[in-house]
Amino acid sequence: MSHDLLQMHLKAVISCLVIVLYKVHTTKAGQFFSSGHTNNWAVLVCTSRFWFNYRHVANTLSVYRSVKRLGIPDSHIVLMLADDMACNYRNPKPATVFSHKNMELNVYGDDVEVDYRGYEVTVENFLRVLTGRLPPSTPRSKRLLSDDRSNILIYLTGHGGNGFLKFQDSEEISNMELADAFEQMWQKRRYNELLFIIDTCQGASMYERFYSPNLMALASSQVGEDSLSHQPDLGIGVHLMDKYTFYLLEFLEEVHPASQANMNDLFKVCPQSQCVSTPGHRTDLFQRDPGSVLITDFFGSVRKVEITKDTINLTSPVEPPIKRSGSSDIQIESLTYVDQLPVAEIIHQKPKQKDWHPPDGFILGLWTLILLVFFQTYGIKHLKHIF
């Protein structure tokens, strides 16, 4: 009798465990499919020219590096840089753009694909990319080929004010123009969900006029506030990044493709104690709860999986050359796909150790110490022997 009772208890415990595991897996599966998107795109725009705006290029390249590391390929990224800081003659370390004064993380990388550069970065071209109103001769690499199942990340950085963002100090885009462009995208079924991030002065003013559904927006500063720069570098002579994007990059470096971090975690990036300005966000147009929206829904990439019951032979991926009938000399080699984005290498990429860089004020303090020792030893009357 006791043996039968024990078996009944074991069956009850096993049934409870099965139900719990089923609910857990169902919840995770539901969270995975809740966004309803099948592909990811990113439009990353730096609107500033000239060397003193080095930080804006570094901002954009930092986000570019992060989305590539998390799986979005270059074919789904439209990168717009108004200036080429890596090849600027003032750059003491050519072909590099650094995000930190210790020179550890080169955000320019080895395989940057810039789609719009220099004077191609205009308000007109930006709006044409968003709305798809491009000339037929425009190559695929310069097009946003999204659809109604696409999640799109749009990142802007540069100089702005209340209700506008400047493009290369010659023109600007207003918050109403941007809102209308997003509405055109929605009407033309060019996105499923859209995440808008802007790092500029009075950035929150740029999303005040948004009225299209499934839009979530973040800004580095409120109306009336400046978005401040971060980390001046004596060797390069300019600030390396803006505060908001610096802490955004620091946050994204801890995110991996399987991460469960959500948008509420992103909202906490760079509080006022760090940014000095007050970051803002807007979620009233977004249909889902931000707490259920994973960071990788916008910064990562959806992998298409096809389930099949057929047996596939993977031992010989390259087929032998095909011979044409009637000709024994001419052979046509079968076409194969080349390796694309090395995702595994990018995910495990570690910052390389660079040359030691003196901290701020180190050289000035050293000269002050030398002069004090000289005056203490020889006095001011021997000063003429130095100069």
The other form holds:
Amino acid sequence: MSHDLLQMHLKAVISCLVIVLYKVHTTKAGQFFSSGHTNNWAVLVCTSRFWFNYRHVANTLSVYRSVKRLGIPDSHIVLMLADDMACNYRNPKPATVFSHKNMELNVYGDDVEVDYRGYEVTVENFLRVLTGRLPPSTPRSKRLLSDDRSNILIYLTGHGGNGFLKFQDSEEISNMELADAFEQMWQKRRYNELLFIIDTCQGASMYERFYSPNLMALASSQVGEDSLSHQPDLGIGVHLMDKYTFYLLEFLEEVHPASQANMNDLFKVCPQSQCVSTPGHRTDLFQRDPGSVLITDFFGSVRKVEITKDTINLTSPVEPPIKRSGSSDIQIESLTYVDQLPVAEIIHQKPKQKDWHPPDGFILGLWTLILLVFFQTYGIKHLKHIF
Amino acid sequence: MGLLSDPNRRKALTGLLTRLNTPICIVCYLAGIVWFMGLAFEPFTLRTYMSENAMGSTMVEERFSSGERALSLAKEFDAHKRKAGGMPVEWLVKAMQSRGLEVFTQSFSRKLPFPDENKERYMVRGTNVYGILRAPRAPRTEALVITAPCSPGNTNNQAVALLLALAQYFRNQIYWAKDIIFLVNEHDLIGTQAWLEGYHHTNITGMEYSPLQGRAGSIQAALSLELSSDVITSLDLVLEGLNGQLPNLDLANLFYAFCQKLGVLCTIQGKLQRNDWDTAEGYTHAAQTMMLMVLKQACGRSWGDHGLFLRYHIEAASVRGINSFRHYKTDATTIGRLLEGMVRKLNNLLERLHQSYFFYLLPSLSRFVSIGYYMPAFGLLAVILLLRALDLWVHLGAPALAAVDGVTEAEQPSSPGVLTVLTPVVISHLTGVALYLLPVHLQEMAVEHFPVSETEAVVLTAIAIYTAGLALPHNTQRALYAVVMVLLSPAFTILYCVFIYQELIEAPVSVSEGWMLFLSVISQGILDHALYGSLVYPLLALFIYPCWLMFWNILFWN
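If the one shown is the form predicted alone, what is the structure of the form predicted together with the partner chain?
Following is the full complex, with the preceding chain placed first.
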């Protein structure tokens, strides 16, 4: 009797342990996919040309530098620079673009890969990159090949105003166009989450009109305020950076791939005492709490490693992530690739039509049986009509 | 009914016009004068500011340091100049070549219509030497020009030497986006005119020149240097060019900004800026500066070597070093740095200077009056003409307005025939044409018959034709009016201007000296017109003088 009791106790303890372990495992696994993204992209755009707009190119290159340092490869970065400052005739230090005066930091570096350069940076090209509507001849380096598990960082800088951003001194993009482009991206499942940063005058006006989900936006100044430039370098003769991006760069230099800094820290970058303008942000369209969003979710490309002691069946890739034999505690919904985003909860949509498949073996067999029975009942001479 | 189509209202209006005509005219005239003089009052002016975005502020680091070397080079240049008896062409060519410039020369010659007594030349032959510093990385589409004149005697040696020192320093920099042309011109304005005509393939003034072998693209801006002493206490900016044309105000703003950055004393019209604008002396100082600028523009002559560039839409200014024995002295290195800063900022330009004003008056270097503010004064003066014309028209159209004691005299004034009106007009204009053409053409005849030199012949012929136009039958009843008319004639206006100018530059002259100056002004005006295409002499001779003659005719109409 006590032996049975002992065994029962042991079983209970072991099953408890298993359940506990499993719970721990599954919460870790749940956490594993709770951020939702598997790859990172960055679209960094500088929209102004001419030598006296050196600082805009330096802004973009400093974000490029941070993003590359934190792990996003060139193949996942679309860098658009409207003018070439490093090789401009007026640059006393050719092949360099400095962000700090006294030439402390050369953000041009040795391995810059500019995808859209000079006059290729237009509103049309920018929107086509975002929405993916590019001609078939466009090379891969000029495409944003994101999917619905991509976290995208979009950084814009240049001269702007209330509701628009000036491209190349000849055209403008309005905040409505940008909001519509993001909606197109959402409907085409081209992003999981998107972080939009803009450093121009009256930058907050550019994110006022967003209406697609999973967007977080930061701007360097409110409507009616100007974003100011930071320091001039007397040797080069121009302003090197804008204040907001300068302090953003200083903040990002402290971030390393394993850093746990979150978005609330990013919102605190460059308060009004340093920036003179009031930086703004918008998080109402974002589903997660900004405090739980890591900087590296957007600025870095972090590959997570999961160590498991059990064998995992890898032959059917559409299986649910963790399969524990015999445990039906946590019901993980079996999701197909396209339906991984809980779309129906966010927008109302008609369910997609299933494609027609030719009948498989069982149904064929069933129909043959029915036919044979039919002809047997009504005589074999009717078979002659078929053959 | 409208204001002008209702006959009653119209009659009332015209009655008002004819009654109040003279008072309104006097008020307008006084208002115009007061407005114009009031422009020099500092609260009515605007502070100068840089309009061109590409030039930005003065945030460059100037590193020019060879001021002393420039001064020793000046002595060398002086020695070679004396040895060559003019422009030391070979030495200059070698000096520029050793500094890494592409050197070319241009020879030119010009025979003046009559000898120039101020500069003692008649048949001018010379050579311009210029070196082009090619931008190391830029295409050869744009250029900047720095020029220094090679003058006889002791003048401008330091300017040429500083030019060469700057050339050497600039050659070592890699941030040039435009080619820089260093030009040393002989015979000041004539040489510059020859070079510009050769560069732009024009021939406006009948100069003979050899074509330019080397070219650099379209010139965006030019600076002319005039330095004649080792020690400089202030820098004077000269803006007035040919026909009163001015460079873009941004060039003056650039100069002033760098003067402030480097702590160099900068003047305009030779006058230093004062701080006490609310005192009488401060106001008169500003008014004097402004009036000097007006007079200099009015005489149509180019007051520096830069003036001829303006015609080709090249913004140019002259920087003149002045040694006025002040306590605070500036050395050549600082001046070199100022020029380096200015040229570096001009290098940043993407387009020609066009953002700031082209028509302005400067009561001081830091304050300006734009055309929108000084044109209304002239508008008020022009309104007087309009009012007078309307008054005459009203009188002509309604002779019955003159009512005497209720009895209207229905007099029909005999309308004058066309011939009687046309004859004075034609004669006045013919006299004007004679005044324009004859002095230069008749100088040989005058020299034969009278014991005068060619220049004096020309001037005296002009005066003779001028007074001959006054020969009209006149009655002594209008003697007072005649005297007033003569005193307001163009010639006397020029005479007054000469005296006023001398007063303003604080070098007043006696009557006889003033008269000699007046004669030389006439000869210089004719020469400027012949050599560079100045328009003041033709304007005076062909337009203003005939108009005044017609007034004279009307005065003595019988």
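Residue numbers count along the first chain shown, from 1. Fair warning: this is a prediction, and the values are worked out from it, not measured in the lab. Think of the rigid core as the biggest set of C-alphas that the two forms share within 1.5 Å after superposition.
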Using the rigid core as the frame, report the C-alpha movement of Leu372 between these two forms, one decimal, in Å. 118.6
